[in-house]
Structures are given as structure tokens and as C-alpha cells.
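Heads up, the chain below is alone and in the form predicted alone; it's given as C-alpha cells.
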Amino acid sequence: MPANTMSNLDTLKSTFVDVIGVDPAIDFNSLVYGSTPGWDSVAHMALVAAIEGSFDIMLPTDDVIDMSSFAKAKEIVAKHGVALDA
């Protein structure tokens, strides 16, 4: 699937795969900061930067701190006007 036809949810998943190095077949809802191998403080900041770049949004500090899981990342991205379907 070309990147320009990728859904926003797939783009978010792809960002986690690229930055944290998780298996694309993983249950993304199981990803939690500090418990997921590879998702440490350095990876967290790289993840924030990648999400901001992917969706052309700017996350305030509160959202950066609150982004403690993939599910929370979905909520935060959606709060910034990005439609995440399915």
C-alpha cells in the first residue's frame, strides 16, 4: 500500500514500528511506555517528533508526558484533529 493511501491509524502504527522497533504484527494496544522493550525516554522523544512530523501537529508538553501507551497516543493525535479510522 503506497504511503499516500495509508490510513492515519496505519501511519501511527508505522511510526511506532519505525521508532521503537516493534513487530508490525503486534497488538498495538499492548504497547506501554517503560514496559515495551525499546520504548524508553530517548525513544519517547523520537516518537513524539516522528508523530508531529507525520501528522503536521505540535504536541504540547502535557501531551508528551501523557502519551504513556499506544491507546493514549491515538487519543492525543485525535485530539489534535487527526481522524483515526478503524
The other form holds:
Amino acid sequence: MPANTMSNLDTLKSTFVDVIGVDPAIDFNSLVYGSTPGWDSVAHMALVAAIEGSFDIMLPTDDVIDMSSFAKAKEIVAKHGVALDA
Amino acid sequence: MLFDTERQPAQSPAIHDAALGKWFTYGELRELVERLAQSLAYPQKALAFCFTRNDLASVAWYLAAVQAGHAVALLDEGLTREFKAALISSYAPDFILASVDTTDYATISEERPGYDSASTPEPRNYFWRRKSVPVQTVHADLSVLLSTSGSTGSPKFVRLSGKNVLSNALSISQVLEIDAPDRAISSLPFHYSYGLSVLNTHLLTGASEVMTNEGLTSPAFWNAFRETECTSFAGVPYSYQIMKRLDVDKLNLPSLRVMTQAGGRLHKDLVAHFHQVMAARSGRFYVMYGQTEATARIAILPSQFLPEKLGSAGLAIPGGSLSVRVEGRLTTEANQVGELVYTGPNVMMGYANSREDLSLGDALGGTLETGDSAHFDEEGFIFFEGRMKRDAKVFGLRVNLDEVENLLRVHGPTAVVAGGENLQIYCEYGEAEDFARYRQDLAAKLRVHHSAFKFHRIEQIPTTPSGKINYPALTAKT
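Could you output the structure for the form predicted together with its partner chain, given that the previous block was the form predicted alone?
Zooming out: every chain and molecule, the one shown earlier first.
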């Protein structure tokens, strides 16, 4: 359902805005761990916890480490059954 | 060279630069350091600022400056341009050494006292030499300068002699049983005393270290760990919180044999957890205690005393001794709580706040008042009670509360206290949107995640009868 899938993507975006402190108008696909200011290891763990909380999922070790960009985060969240694409 | 690496076989691996994907043997490292040291010829003992990253070039500059007989300050390449410029302006170092060539240095080098850029035959080794030789002298014993707080760009340095650095590396490698086959990975920055002690202990014993700038949550860090078959991991309490979440057993690290922890108190549950994790793979887990003022390490809990001495920071390292000051008297009696006092050959010469201070000799005579309150148990193991000094650990970084206050005082009366993993900031001014701005500003300046700063509007900051800020009253509020 489009309305619902939009809101999951928006939830993911707002999680990044809250935790990393990026501008909500930013091109989210440009966000990369280690080069986006504010996305360091501390923010990364906070991000993982926030995403797990938002979508009620539990990410295994490989996903925690692999979530190195916004695009990757979308893939990982989708893999855990959260519908993001229309 | 500081550690007489001549003793190590030329063909033995010394440093792996993960970004270059290349190993450097002790023979290659010696040659490189020798060439770089020659480029640091100077009419007198000089002060070198080495802006470091976890890479071969930074390690080589550090060793070259020491080999050339100069004093070297190890600083974070990631400091903001403003902090770098302020430090250079106040210390006027004779050399600025770096492993990256940024516009920062080009513009800073034109400011006081003025620098010529020089080139070395080595790629990734950049340096700038001061145009005029200063009149101030650098004390003959001074070898390494470390910042008292990694990220605030504080001009306060710890002055360490060659003897400090060498004796501490020797004591640590004895207790941890570091030997040639051992291999560390730079899980901590090497301008930080703990990160530096990992490098020094491994070079001293002919072991090796993998240098990477990747963090624990990066796949590249763990790929490097697995591919180079690292045997040890060093972390601060926050690193172990991450490691708990990542799960050591799921990371697939068959070569891992030793884990060490320092840089603040690790919760007992995590100590017990990591002891079990390592014991299950016939490895060792060490809880350690130290301060930059003691070069790095003061005490280590040998792993065989876990879980028996859970919660203890262990025993003084070889060559050092500990006591507590109770009502003005030093004692080693059990169950007496007082300020922990350490005596040993690794106690710093003193602090430096300016270039002039670099000419000073040893001001402490080998004895350090740690500012930590502790007691001994019946068998002489130390247990901590708390902190007496005005600083806090946030996400593994030591932050001086007075420095944070000073950064905010331009806006109005401010008082900062530590509360858990956060700094509680009380302001007699400001609205939520101002606090959001200050928070981002502090996060950028101190390079600490913004969630560490909790702002509170307060009508009036409580004071003691003598007019000083009543910090205990504020701590009680948090």
C-alpha cells in the first residue's frame, strides 16, 4: 500500500535526521558511514538501535557492520520484512 | 631510535598500512625513519608537531622526530583548522609533520611564526619547517608531548621523557606477555596515550601492528583484522559496548587471543562477559587502568585473577607502586578509601601550557596524584570508588568539564557536570533552539556525538558560600 510504504521510508529518513543530525532536505542516497559528518561509530550504534526500535526488528552482526550507507540501510531494513518500495 | 629496533630481524613484519594494503618490515621501517630523521636536521633540539592518522606515514614521522632527538607532540589530524592554528600559534613548533597535505596547513603555515613547506622523497610524508629558529630551548629529557584531552584542541600537554615512554612500554609488554608473533590493530587513535602504548609495546618487542583509520562498525576494519590475522584488540569502555552488540563470536576472528580494556571503568557485567568470551577460546582478557600523566598504564589486572577479582583494576605494573592518601597519610592498608597515588618511572615530567614550559625539567619526581579515589582489598588489588577531578568520559573520550564551560561562557553563565555517558549543561540563558545550535557546535568542535550534551535552562546556578559553583548540588539534580 503506497501510503504505508511511504511512511516506512519517511520513518527511516527521519531516524537518520534525528541520529546523525543531517538536513531533512538532503539527498539521502549521499549518506555514507565515515564520510558523512556526524556518522561515526557512536552515531552508527545509535542509528542501529533507533532503526531496530522504529521497525521492531533485530539486526544481526553482519547487518550492523554492513549498514555503511543510506542505500544499504534500505536494503537491510527491507531484508527484514519492512516494505519500503512502492 | 626510541626502541632500538635494530634488535628486530630486518625481515620481520612491523607495520601494515591497511589503506595502502601493504606490509612494512622492520628493515624497511628503519630505512624510512632514518631518511625522514635526516630531513629534520635543525640547529638545536626542536619541537615537532605531528598531526597523526593511523597510517604508516604518521608512525614513521613520530619515530623520525624522536630519532632526530627532537620533542614530538602527537596530535589528531582530525582537529578543526581553528584548533590546529591556535595550537601552532601558541607553541610555534619548529616542524609541522603530517601524513596528508590539506589546505589547512598551507594557510596555517603563512600565519605566525611562518613556515616554509619542504618536500621529502617519500609520498604521504609532508612537513613544514619554521622560518626562524626560536630562542626558547626544549629540555634535553623531553621526548613526547600528549594532549590531556584528545579532541578539544586544549593547549595543555603532558610532558614525557624517553625514559617514561620506554619504561612504560617495557612494563606493559611484560604483564601482557607481548612477543614477536603478536599482532595488534589500531582500534584507537595513536595520538591517544592508550593507542600509543599499543604501538610502542609492539615495536619494543618485535611484534607488529596493523594501522587503519576505520572504526569498529566498518566492514573494512574487520576485513583487515581477519586478513592480517591480528591477535589482539584494545578498547575503551565504549568499544566494549559496541563489541558486546556486535558479538565477538559472530565476527569470525579465529586469530584473536587477547583483549585489553582501559580508558575508564568498564561495567562489571561486561568484564565478566568478555572474560568468559576470551576464556572460552583459550584467550585472555585484561582490565587495565592508567592516565596520560603516567604515559599510559598504571595498573593491570592479570587475566588469571578473573572472575575472582571482578571489579578490580588490578595491581601496579612492574617498576611502579600504589598507595592511597587517607587524611594526609599514604597507606597500602586494606579497605581504606583515599586518593590513589602512583609512583613509578613512567610518571610524566609535568604539564606544559606554553612553549616556554618545554624548557622545564621534571616537576613531579616520579609521583602522581591520580585524582581517582580507591581502596585496596586484603590482597592489594585496587578497587575504584570514583573520580575526584573535573573531567568526564563520553563515548570513550576524556572531556574536561571546565573546557566545555569555557566554550559556552561566551553565551552566559554556564555550569557543566558529568552524568552517566552525558554532560549535563546548566545555562542561565537560552531557549531550545539555541541549545540545539550550541549542541551541534560543541559536537563539531569536540567531535563527540551530539547526544552527549544535555542542556538545561536554570534560573540561577547554585553557588557555595565562597561564591564558587556548587557542582555537587548540580550533580544531585541529574
